[in-house]
Structures are given as structure tokens and as C-alpha cells.
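Just one chain is shown here, as C-alpha cells, and it is the form predicted alone.
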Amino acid sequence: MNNKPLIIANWKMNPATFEEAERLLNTINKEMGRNENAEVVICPPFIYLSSLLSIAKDNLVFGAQDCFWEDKGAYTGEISPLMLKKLGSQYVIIGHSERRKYFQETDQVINRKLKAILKARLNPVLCVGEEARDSFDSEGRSLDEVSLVIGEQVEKALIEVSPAWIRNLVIAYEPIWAIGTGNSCSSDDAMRATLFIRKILTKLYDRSIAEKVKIIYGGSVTSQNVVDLVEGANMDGVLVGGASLNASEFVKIMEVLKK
């Protein structure tokens, strides 16, 4: 694990009210306390991002959930990563399986999204995953479809991306049958997963730089689970989707890897 865990929440669409928004976060400001063995990352829908950002603690930072590849111009209901830096923002996901699904999001269109985010010295979240529940062999190899895609997702991602731009970078592996499912993987397979994405990042780069992106998990993530998916798989911390609107859950998850 690379230092402090990550903690990042994935509020997605929800919750409908900026009145429900104000109350989560402020029951998570509440209980939370000090918060300085664990990195937590608010990622709200953007119309609340400011206000939030305004009334939140100060160990608390905060993300977006997407962006344009262009700073500014006539891109009608985009936002640009240099408008999130301004806001406050200091990460923002990427090619989500949501995005991938239903905004019909390219390999080719994250790459541009991740140059941009990186450009504006913002930290990319980088969601990757597979659709079928596949299976690793005893070296972490692949047995079928996984990895072809996550090796696609990640080298198209990284295409023309300087080694000196890659410390900022965090990878989410998020297995697309286990997102909402309440299936998460097991930390074996997570583990492997994981050694796979750093036998990709060393052959685009090299072996230390490899070492020095950190990978979350994502998907179904909960605080029974989230122990053997971060310490079990040797990941860098978790991407939390659902139980991340249910602040005592999502308190619980932060208690835990604090320890």
C-alpha cells in the first residue's frame, strides 16, 4: 500500500436535494473527527461541489465526477478541469463504467480526459474493469477476458502520457458485475487484478514508477468487506459508490481502514 489509504465516494446522481447533500456531508463531518491516518475524497454531483466545498472540514477533499478535455469554448453542459481546480477540486474520475455505458465514452475520448485532468495538475481517477466474472491463474494471468480488457483500458488510456505526469495518477479497478451487485470480488482475485494493471504501467513505463501509482478498489464495497479488498489485495484504498449515501456506513468504512 502506498502510505494512507484512499477513501474516495462516489455519490454518482444522488441525492436529489442540495438539503439531503448538506445533511450527508455534515454527518460525515461530524463523526468523521480527525481523519489523518486515511485520505477521504468527497465526489458530489457538481452543482453542489461548491457549496459543499465551503462547509466542509478541512481533512476533507473533494473531487469531481467527470469533465471535458478542454479548458474552455463553445461545449455546451461540459465543465473543464481547469473550472474544477478553480473550484477547489483536486480529483476527478474518469471512464467509469457508467460513462463507458451510457454516454457511449471511447478508450480514445478518456485518453483525451486524462491528458486535460493531468494538464490542470488535478489527480485522475482512472476506472478499469471487466463485465464478465472471470478468473486469474496462480501468477495473476488472465484466464479469459480480463485481461484484455484492462490491458486495452489502460494502455488507451495512457497513450502519449509523459512518466513524469504519472504520480498524480490513481487506477480504480472496478469489476463491472460487482458495481450495485453487493457481489465484490475476492481478495485474491482483486490481488491479482492488481498485479496485473503494475505489470502493464512497468512495461509503458518502468518498475518504480509502477510502484507509485496507487490502485483502488471499486465495487460493492462495504465495511465488512472493505478490510481483505484493500489489505488482503494490497490495494492503495477504495472507490465507494452506494454505501458511500449512507453516512454511518460509509463512517464505518473510514473508522476501519484508519486502523
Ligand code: PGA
Given for the second form:
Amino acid sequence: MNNKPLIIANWKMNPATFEEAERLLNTINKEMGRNENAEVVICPPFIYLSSLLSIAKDNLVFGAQDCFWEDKGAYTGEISPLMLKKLGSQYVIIGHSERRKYFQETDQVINRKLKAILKARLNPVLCVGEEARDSFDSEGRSLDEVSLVIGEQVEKALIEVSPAWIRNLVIAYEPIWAIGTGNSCSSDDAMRATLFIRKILTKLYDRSIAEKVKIIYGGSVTSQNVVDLVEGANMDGVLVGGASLNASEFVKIMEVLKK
Ligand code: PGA
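Switching from the form predicted alone: structure of the form predicted together with the named molecule?
Full complex below, order starting with the chain above.
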């Protein structure tokens, strides 16, 4: 694992009111006063970003859950990486399976967004993951689905991405069957997926670059399984959905990981 563990909270389209968002942030803020051993990134809905940034502790980092690829223009409803950068956001999640599924985002769209995010000097969090469970066999070889799906998603997202830009990249391995289901991946399988992703990065770039990219795990992360998933699987951190909306559970995740 490189450096401090990275803990990214993906609030998705939650909470329903700003007051609730503020309460959640205030609890995290208190913990941040004591936290020096993890980098914590909060990705709230766009409309809460600016207000939450203004009340957050300095060591709390913010990110967005998506963005468009142009800097500005006639793109109704969209937000650009440049706007996010100016606001003080540092990360942008892209290619989340919910965006691929509900908004038909393709690898080509994700590639354009990834390049725009890097150009704005933000950190993209590229989500990749296979659909079905049991994609690894019992002897630890990766089977077709994991290697095909993850390999293709990573390679297509990185088309024309120069090695000089790669250091800001975070890849989140998020098996789709593990998202929001309470069934997280085993640390062995998470480790195999990480090794596989690093192998692809080595093929596309080289080993030293592949080792610099942070690879994190997402999918039903809780305070119970987070240590196993991060330390056991040698991951650089976690992307937390549901559990990041429960203030005490999220604080527990921060506490157990920093030990
Ligand atoms: P989950 O979501 O933690 O609720 O499974 C993770 C994600 O979708 O990023």
C-alpha cells in the first residue's frame, strides 16, 4: 500500500436535504480533527459541494460523482472539471456502474471524461468491475469475465492517456454484485483483481507507473470488513457508498483503518 489509506465517501443522490448533509459532515469534521493517518474524500451531490466545502475541516478533501468533458458551453445540465476545480473539488468519480447502467455511459464517454479530469489537474477515480459473482475460480486464476471486463474497461478508459498524467489516477475495483448488497468481495479476490489491474497498467505503461496508481476497493464496505479488504488485500483504500451515509459507521471506518 502506498502512503495513507484513501477513504472515499460516495454519497450518491443522498441525503435528501442539506440539513442532513450538514449534520453528516459535522460528525465527520469532528473525527477529522483527530485523523492524520487516512486521506478522507467526501463526494456529495453537486449542489451541496460548495456549502460543505466552506464548513469542512482543512484536512477533509472533496470530490464530485461525475462531470462532463468540456470546460464550458451549451451542454444543458452538465458540470465541467474546470468548474469543479475552481470550487475546490480535488477528485471526480467516473465510470461508476450506476452511471454505466442508468445513463448508458460507454467506455468511450468515460475515456473523454477521464482525459478532461486529468487536464484540469483533478484526480479521477475510475470505477471498474465485473457483473457476476464467482468470476474467479478456486485455484486463483482469473476467469474470463473478470479479466475481460476489467481489462477492457481499464484499457479503453486509458486510450491516449499519457504516462505523465497517470500519477493522479485512482482505480476503484467495484464488483457490481457487491455494490449495495451487503456481500463484499473476499480479500483474496480483491487482491487478485488488484494484481490483474497492475498487470494491465504495466503492459500499457511500465512497472514503476503501474505501482504509483492507487487501487481501491468498493462494494459493501463496512467497519467490520474494511481492515481485511485494505490490509488483507493490499489495497490503497476504499470507496464507501451506503456506510458513508451513517455518520457513526463512517467514523468507525476511519478509526479502524488508521490504526
Ligand atoms: P456500497 O456502494 O458501499 O453501498 O456497496 C459502493 C459504491 O457504489 O461505490
